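A lone chain, given as structure tokens: the form predicted on its own.
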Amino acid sequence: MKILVLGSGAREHALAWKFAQSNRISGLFIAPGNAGTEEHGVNLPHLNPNDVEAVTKACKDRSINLVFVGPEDPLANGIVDALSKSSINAIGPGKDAAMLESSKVFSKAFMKSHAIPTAGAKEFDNAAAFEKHINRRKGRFVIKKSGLAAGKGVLESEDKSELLEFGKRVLETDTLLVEDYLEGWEVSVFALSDGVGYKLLPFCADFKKAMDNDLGLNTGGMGAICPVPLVSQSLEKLIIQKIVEPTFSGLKKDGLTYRGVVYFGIMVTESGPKLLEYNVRFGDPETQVLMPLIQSDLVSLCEAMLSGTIDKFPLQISTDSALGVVVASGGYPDEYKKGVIVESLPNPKVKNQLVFHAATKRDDQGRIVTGGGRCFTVVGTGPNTLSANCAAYKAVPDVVFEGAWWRHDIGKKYFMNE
């Protein structure tokens, strides 16, 4: 079987390393790629993931069998749809289903009509009204941009000034939504769909904000554990009663066909688990922390998913678990530099250690130089989550590149739970 992953970020280097160990596959491809992807397959530099035309051909010209599309960007403009139209298999929703991301307004109304226990919200399209609405409110609260923002259309402040210039400069090119802030602790909950039935994955949790102690502005994330300490057995069940089932029946009961990656941003509050979003891909970093954890061969973990037969899958989870570092670019989440060398990277030969590139590349001289804001995630495993941190944080210092920087308290706050 021949595979295309799309995507060049450390998610997709993941998918690559794991879809590698399988010998169900005779060909790898990765397009657009990175560094890293390059040791497990062939990139495909020039292959624009957005390009639906062009990754058609080379699926054709490839005799590619498989596509896992990793961004949300070609999902949202129906890349799916396109290679199905050519008998192409691939792992995604189609566009209309992929507006539960793509689209904040539409997957707000989705949880409202479906009964699933999200934040109260309030959508706006004119600034005027905005203003008014901001200005007789008091307390703390979020705005989300509605499309696609990369992990940046959204600000929680209790600043009016601060929300009133996000908002507007949203309201410049889209809609946004206006949502009550909730209080909790977050944790990522993957679901792998076949358009009937679903498998869930082990929760994770990621660490949006840029700085320790969850301070600092939001990215796309600095890090992830996996699995989490604090679900008990209960909080599963309630999380599956609450959210999970009334979005695979309100998928169902309004004819979106799904087979793909389902993702469920959740805020456990005092009041019970909450929907903070969904995205239908994989997460970055959650992926990291995801694949070595999957003992299952991905290749016939995809096929389960294409022919409906997800419930009957043996999937086989480690008992480990993983924490994921990501190292950034200097600057980032605001402006960073791109094209940086770098010096040197963890022994890729210790045990309990990996190392994903995102957006990396070969300059003329087949030196690696950084290509994005967060350049590197480095996972550690082990029994626990302590262990897997020692891990992890023994290889992070081996990432060596001008302006590189990392969290130091990744998984820190879940240690006492376990």
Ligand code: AMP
The other form holds:
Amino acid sequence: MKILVLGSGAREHALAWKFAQSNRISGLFIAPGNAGTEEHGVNLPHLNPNDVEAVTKACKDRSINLVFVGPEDPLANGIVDALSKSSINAIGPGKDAAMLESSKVFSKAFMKSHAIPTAGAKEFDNAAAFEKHINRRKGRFVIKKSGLAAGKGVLESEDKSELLEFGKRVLETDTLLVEDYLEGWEVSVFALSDGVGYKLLPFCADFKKAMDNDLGLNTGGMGAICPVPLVSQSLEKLIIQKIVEPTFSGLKKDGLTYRGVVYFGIMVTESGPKLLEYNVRFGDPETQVLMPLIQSDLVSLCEAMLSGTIDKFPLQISTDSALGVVVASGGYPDEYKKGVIVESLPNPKVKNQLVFHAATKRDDQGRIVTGGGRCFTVVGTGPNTLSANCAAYKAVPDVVFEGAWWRHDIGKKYFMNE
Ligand code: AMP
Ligand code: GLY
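Having seen the form predicted on its own, can you show the form predicted in complex with the named molecule?
Complete assembly follows, chain above in first position.
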């Protein structure tokens, strides 16, 4: 089978790394890919994942049988619908179901109509009504841009003027939700859906804040762990019963076929788990900790998703833990430098550690240069979260480039629960 992975992040590097281990592939392409993915397959650096026609043509020219869509934008643009018209298999939902991520107004209405527990929310599309509501409103709340915003569409703050300013800016181009603030801790749950049944992967936790002890600005995620020691069997059951099952029965009721990854962003509160958001793809950095733990062949897993047999698939998962630490560029999540020369990376031969690149490139002298805000994810594995943490943090200082920084406490708050 010939496979194309769309995207250039560490998530796509982890997917390419895992696909490359399969003895069932005869070709692996990554578009546009990065300096890490070129170790596992052929990068197509000039192919834009959002250019539906160019992707379709590239698949035909190279006899690619399967496209794995990493990021949300091509899904929201309808890439899977276009590929399927040309009889090219793809993992990811069509444009209609992708609205679960591309429109928070749509996803909130979906949650409400299928009685899925979530934060109460009010929708606004004009500044005057929004301002009146905010001025009257008491307590803590969150403002969310409805459309895609690459992790920058949500503001939680106690400062009303900051919330007002943010909301008014959103309203210039989009609708927004004002949502009740939920107190608790977060888990990321991934389901592989074949349109009929689904299979859950082990639960992950993402560390979204920029600074240690969950302080500072929201980011795309500064680290992740898998599994999550705090998740008991009874909590897992509750999440399936209250959130996962009603989602899949809701999709069926609403006539939405979903063949791809459903990502449930969940807040575990005192009154039970509540759904914060859906994403219609794998998480980043969660994928970097999931892939090393999946023992089954990824090509066979994708085939089960394509053939409607996922619930019978004998999914094998390691009993180990994995922990990822994101190494970011100086200034991220605000303005940051790109094109910084990477002076060194951890030795790839050391057991229990992996390095996934994000948006890196090679310059004309063959040196690796950074290309994004989150530049690398260093992953450690071990029998528990603590040992995975030690393995990851042993390797992190070997990532050397000017301005590199990372959080020091990924996974730490979970150690005592093991
Ligand atoms: P979302 O894109 O909706 O997942 O929001 C991004 C992040 O903002 C989440 O992962 C949470 O950390 C935070 N967040 C979103 N909604 C809420 C909420 N209602 N209460 C508290 N935190 C939230
Ligand atoms: N880890 C957050 C995301 O992928 O959206």
